[in-house]
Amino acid sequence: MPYRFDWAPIWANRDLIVDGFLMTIALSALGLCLALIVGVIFGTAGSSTRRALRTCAAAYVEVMRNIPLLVHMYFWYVGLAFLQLPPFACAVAALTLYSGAYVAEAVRSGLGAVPRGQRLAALATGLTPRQSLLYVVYPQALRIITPSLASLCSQLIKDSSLASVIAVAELTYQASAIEGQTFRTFEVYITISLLYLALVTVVTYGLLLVPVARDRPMQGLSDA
């Protein structure tokens, strides 16, 4: 007997889907911003000339990256239940620490790919070490790692679906609830798949359009 699609139950529950979609955007956006901050800090430490900083950054990356994200979720929500953190905060913390480790590696590799002469040339012009890092090294590293960051961003959005296991009412959680009430499995998961696809596509290509990621290197310094 052929399967007959019925989209009426999905349309009737559109409010839940919209709420879940907005929650996914909020969860992904906050997790992404914090992961970028954490990644830049530990990525910079990983490229430092100081051994203690490199060791600290490497330890963070190895610990966070080698533990599954689902375990991170349970750690914050169940393991630290005595803190009584809301599920959303637990999901953001898990996504931040887990994805931050991947961002840190991307930042470290990007900083390492900038020729040392670039920084020396910046220092020779009178810039302080911090200014040379901010105005010369970081912009070039960002341009180098933008494709990797776009991939990490899309992965973080997809990873946010794991927050459904700790009762965060994001898109996958709402889809599961609707499926349980209507038994329209194909329809509801096709719908959220299209929403995830649209969100990931917009974020990925949007990040590639960031001006600093497309600018050409400063000619004078690139020749240094």
Contents of the next structure:
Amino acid sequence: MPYRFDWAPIWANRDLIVDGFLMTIALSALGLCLALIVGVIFGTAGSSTRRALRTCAAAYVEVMRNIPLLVHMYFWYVGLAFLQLPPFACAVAALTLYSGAYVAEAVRSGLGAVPRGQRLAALATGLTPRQSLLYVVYPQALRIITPSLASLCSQLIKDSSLASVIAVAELTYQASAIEGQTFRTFEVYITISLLYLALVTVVTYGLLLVPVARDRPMQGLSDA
Amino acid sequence: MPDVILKNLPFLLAGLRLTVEIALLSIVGGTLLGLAIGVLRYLRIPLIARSFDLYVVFMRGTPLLVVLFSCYFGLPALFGHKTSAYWAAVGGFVLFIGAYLAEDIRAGLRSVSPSLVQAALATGLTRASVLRLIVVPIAVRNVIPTLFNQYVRLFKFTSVASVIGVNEFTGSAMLVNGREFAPITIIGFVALTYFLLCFAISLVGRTLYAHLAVRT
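Switching from the form predicted on its own: structure of the form predicted together with its partner chain?
Next comes the full complex, this chain leading.
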């Protein structure tokens, strides 16, 4: 029995798909921003000279990374059910803590890859420790880790599909709903796969175009 | 251990067994698929390599849940043959992780130095033997850390199979929770178990790499 494709039901339900797509974007954007904050904090702690801070950061990273995202989601949604958090907040919390661990690991390795002399030179010119971190070390680390941040970002967008399990009405959730009504399984999933692919591609290449990420370190010297 | 866990331990362990089984099948299947596609793309065979490029890009841009749904609900519609949720899950995992492994293995193959390949060819080995005896072994041993990262990811991903109705570890734990309603204890136990097993997988990877890595 050959499968006959019929795209009309998908077009008829385009409103649901657009709603879901916007929800996916909102979920990923919020999750990404918070994960970056969490990641920078724990990544900086992980490359600190103080052993206690390093241990804390390592414990956070290992625990969060080795537990499935679905279990994170269930923890916030089912485990902490007495808090009555809305599903969207649960999904954001789970995505933030889970992806934050991956970002922390990237930040830590980026900070480790900046030559030690850079910080010392910054301190020697009279910058405070905070300034030298903010203006000298972080920008260079950011350039080094941009490619891995881009791939973490696409990871996060795809991971956000798991929020459908805890009833967040994002793209995959809407797709399941449409599939349940129309039984156009392949058409629905091909459509949303392409949407995810488009979103991931745009975000990944967009991140690589950010000026601070693109500039080569030391480029200014050869121009001068 | 808390009473809830002890009372339901046989049921939970049956789920855990299923998780390990699915993970092992998918790891073996995915590695073979990744190796085949990685080598084909490395050799840049016209047309074939291109079509696999498409497969890798598409798979890496799609969420796992969508792949599983397509395998479980879509394939029966396409072929008129119903697969069990178990095999749909294994198939989906193999296809999904295979794309990531293919990319990692190809990166490993490309990291093998060209002069090594030329030297091997100069000694009179055929191209196939060079690939089988020199390039693939070195490449695979060099990418062991990345491969094991993917295996840990896959092990965590097996929890998603519960969504299409496979009663693996997460699925059976949520069933137990539905009956007992002790979410913190049960989810805590699940999280701890995954943590220990994933940690064990990374340890195996680190040990293997320490013993097998090619030192030049």
